[in-house]
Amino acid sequence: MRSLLFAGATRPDLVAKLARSGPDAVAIDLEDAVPADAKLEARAALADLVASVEGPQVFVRVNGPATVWFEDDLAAAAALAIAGVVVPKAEGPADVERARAALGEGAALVAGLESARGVAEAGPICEAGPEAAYFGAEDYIADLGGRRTAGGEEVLFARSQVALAARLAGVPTLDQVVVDFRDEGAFERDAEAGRAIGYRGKLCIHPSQVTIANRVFGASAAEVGRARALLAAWEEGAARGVAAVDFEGAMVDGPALRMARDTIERAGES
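Could the structure of this chain by itself be given in the form predicted on its own?
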């Protein structure tokens, strides 16, 4: 997923419009976007909300494992024809295992690493086998008692830790939200930073962010063309017995080849 677009379960008007901006997947949110006194009503409306979305994969973000709503949210989601469930605030592999047991093997799990303990346990959580994981900067900093800054240096370690742990477990990662949805420039800069760290996609909270996420975490025709040219140059050199070749004024060897192949993969090509 290059983009995962959220809308609250109490906003059926927004849920019905989720597909219009072209996200790879959408998430109907029972957690942060729904106040406590509306949780049961939102859960009861899930079937109609899911049916109103046409096109992208549909996920349901349940309330966290430590809440009283978790088990019933999972049961409601398991009864629906959806792509999977987003489990926020996972703090150990048991949280992934509980969700998996409730849903069965057919649904994908996206684990949210967004607390101090969740980031510290990123390795075991990812090793538990979710289909994807995301880093939640806002909840992470709130849990630490810190504060968010425009530069984001306060979350660089945790953001990188999640990307590393997920990579070692072979789990694709989704990058943090940008809460100022009106600042598209800030979103693009943040997406580029996440892409540079190794994230495969981004959480989106507004339709205007989707196009940017799809572009940053995908690959343009020009990028794919350059990647293929680089691979061709290396293959020509390898045929001559040369392990590193000159390409556009730079020496090309193993790491450059891996990045070129990654570019092609991001474009959905082979």
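I have the form predicted on its own already, so could you send the form predicted in complex with another copy of the chain?
What comes next is one chain alone, with no partners or other molecules.
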């Protein structure tokens, strides 16, 4: 998932146009984009909003596990034909487990790591098995009482720790939002930096960001070739009944297999 484009549930006009810029997935947001007194109305409109999106996978971002809306948001999402749910401000494995229990195995979960506790618990949260995770720089640094800067040094530690924890658990990660959607240069530099750290895609809040994210996080031909070779080596070993397959001098294990499949998926050739 190279790009996940958000629109607020109170903006049916934007939701209906979400697919136009070509994002790999879209998210209808019940959380930050919806004020407290509009939460119930937004939830009630969800089925119509989902139906209005044509094309990519549709996710719903529910309100966070610490809010009064979480359980009912999950119940509303569970009743819809969607790809999955984005769980913001996850702070422990229990948050992933609650969402899984409400949604079942068929729905993909994207866990948001965007608080002091969420970053500190990134390992256990990712081990709880969400299909993806994201790092939320704005909420994280607000939680620390800090400030975002152009260079982003203030989140390098947390952004790197999340990437490492997610890799250890074999969970692909999406990189932080760039708030100023008019500054495409800033978005591209930030996307390149996230790609360098190991992120697989990026949260987008404007259609113009999608094009850049798809380009920066797209798999190169060499990467796809390597992933195919690894899968072929593993399949050939499996056909011979060999459990431990060697590829480029290292054992092929579960996370390596997941990453290889993810690379091929990223290239849009699943």
